[in-house]
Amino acid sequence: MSLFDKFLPIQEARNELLKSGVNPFHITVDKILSPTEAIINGRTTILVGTNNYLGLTFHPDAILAGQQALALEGTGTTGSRMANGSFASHRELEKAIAEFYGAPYAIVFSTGYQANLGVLSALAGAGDTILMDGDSHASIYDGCRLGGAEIIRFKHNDVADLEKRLRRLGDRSQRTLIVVEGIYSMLGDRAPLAEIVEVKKKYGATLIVDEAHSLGILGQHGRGLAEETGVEQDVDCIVGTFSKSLGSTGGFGISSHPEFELIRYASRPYIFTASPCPSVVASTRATIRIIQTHPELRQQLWTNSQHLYEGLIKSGYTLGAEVGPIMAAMIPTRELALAMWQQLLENGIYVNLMIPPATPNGECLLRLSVSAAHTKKQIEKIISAFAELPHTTPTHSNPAQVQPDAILN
């Protein structure tokens, strides 16, 4: 037996994916055009599974500041915060994010990744409880196994089911962190929110909210699930990514709590990984701003979801989620997911193919990510692509109800 034989059964399984002629995880971009095209395999293609869903990638503020940062800054900054210590743009960048939620403490890490894998690590050990949404991202299952604190999973949405595991718990549930998602990131499906922090304060626990898509999306001033449903002074912690909604990389975490500030001391994460460069510092401090002050992007993209989602119900697909900028369209079969996908791939839509163990309940999806950059006849292209491919999928009186109970990670 050798370490490498436990990936047997992972070539077994990109072997049969390869006979199939589609290799749908090693795509290359061979040039990008814009927020939403670019040269895929020498053709043309739509961009609709990106998540650059305010399409500021090629917004000319944000390719200025980052220009302008690289020429004073240089490249990057060769090292963590803690030894190297923090450019001054690091600290403004923390102060836009905080200033943005109106937070007193921010958080800034080099990915969203790490963000969840710093700030849960740092929050929940040994001894300390998390109740975490089964159809959590895998960078929450990781953050949280990071810290030892013992994981308990909840079903997906299920308010009752959450406040059953913690009424289990009894004094324990005073030091136990609840992780829920703003908008999840396979169905597009939104956290009851008003109703897990009902229950959380009813039960003294502590709740994040990883808001990595619904930033920028949701809420008056784009501040994510807990802004819109009005519960943002009841949330203990945020964290989110700009790789999303704000076209950079790196992640964050905000909260109105002192102690919030010591996760730097603690936080292994944020310890010893490299700080972002100072481009990407620039240009997410201005789409910061432009989200801010330009909130007809969040009003295009929400007609482009409405617009998206209305002719792919009409096409006949079964949607996961209700009108959102992600959508998900379940495929019966893996062999018919594949060629939906391969197909579309030729005819100029990119799309990610989903499948499982990595979606909810074993499903199928060609999941989709809208644009406010995506033009009025580039959706109708999407949907007429959609269209003309063979498909059978089940019917459902509203599919806006169709919900997955775990994920696997």
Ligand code: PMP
Contents of the next structure:
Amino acid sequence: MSLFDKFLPIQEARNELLKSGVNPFHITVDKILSPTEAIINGRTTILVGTNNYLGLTFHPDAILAGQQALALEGTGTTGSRMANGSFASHRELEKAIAEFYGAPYAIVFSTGYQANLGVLSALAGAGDTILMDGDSHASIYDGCRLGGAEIIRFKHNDVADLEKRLRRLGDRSQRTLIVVEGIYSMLGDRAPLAEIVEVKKKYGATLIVDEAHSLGILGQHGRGLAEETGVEQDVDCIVGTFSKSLGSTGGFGISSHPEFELIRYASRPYIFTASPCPSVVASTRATIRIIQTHPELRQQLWTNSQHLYEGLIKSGYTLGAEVGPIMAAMIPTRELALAMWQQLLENGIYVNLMIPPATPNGECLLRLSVSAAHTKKQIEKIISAFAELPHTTPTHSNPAQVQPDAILN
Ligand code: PMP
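Condition change, the form predicted on its own to the form predicted in complex with the ligand:
Zooming out: every chain and molecule, the one shown earlier first.
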């Protein structure tokens, strides 16, 4: 028995997939053409599974800012901010994200994954408790584990279950961190944040919201679900990523607690990794400015989302949540989902295939993420490609209550 034997089940699962002629988890984009189009398998393909919500990856301001930073500051920082020092541009990015949120403290991390690892592990350690939504993203799971706090999962979006568990904690509730997401990445549903805030206040807990999929999308200024719900003052920390609506990479945490600034000194994912490279930092600053000055992008995203949502519903699909930029068509079996995913790709449409254990409730999903950059014609093409597929909706009213290992994306 060697260390490598544990990979046998993965190999078997992969072989099963390969029998169908394609591996959906090993797709190569041969050439990226625009935020919404690429060449895949030699075919021009509409991308509707990229989280490029505002379509900013090719924005001329972001490209120019990145090019200038490359020329002026070089390709990389070659080390951590703690050891090698911050570039002025790191500080400026922190200032920009703090100003965007109207928060006094902001810390930038090299990825959104690391932002969760860094903030969660520093906030909740041995002797503390974390109450996390059961459908949380993998980075939340990993960040919670890294800190060594006791981890308790509450049922997805179930405030009564959250409250029951807080009550049971007694005095410990005051050293408890509640972790939720703005928009959940699998089904596109939102946390019931107003109720969660009420419960957190009642029990004196601390609340953190991961706005990875809601930054730039929800709220009058695009600050996310906390803004949309009007509870920004009652949320202790927000974490998020630059890799979705901002079309870049990197992550951040913001807070009004003065101690938040000290997380830098207590956070291994901040200290022991290279800081974001200058071109990425510059492009991110450019796209933060764009989302502040172009609210019409958000409007376009909602128009496109409404159009696609209605089209898929009319074609007989069961979708996971209300209208929003993330939609998930529920497919009864893994085999059918794979066949449909493949057929869509052959018809020039790229969506995400999501199967257990990375999905809630053991669902098989074809997940779509809409972009403000999709044209009306592209949305119509996506709808007709879905409509033409032979499909049925799941018959189970109560799918297997399989707890996800951790949500993938
Ligand atoms: N949080 C959530 C909710 C996410 O969905 C993701 C990424 N899909 C992350 C954090 C991590 O962000 P990144 O990919 O930028 O590291």
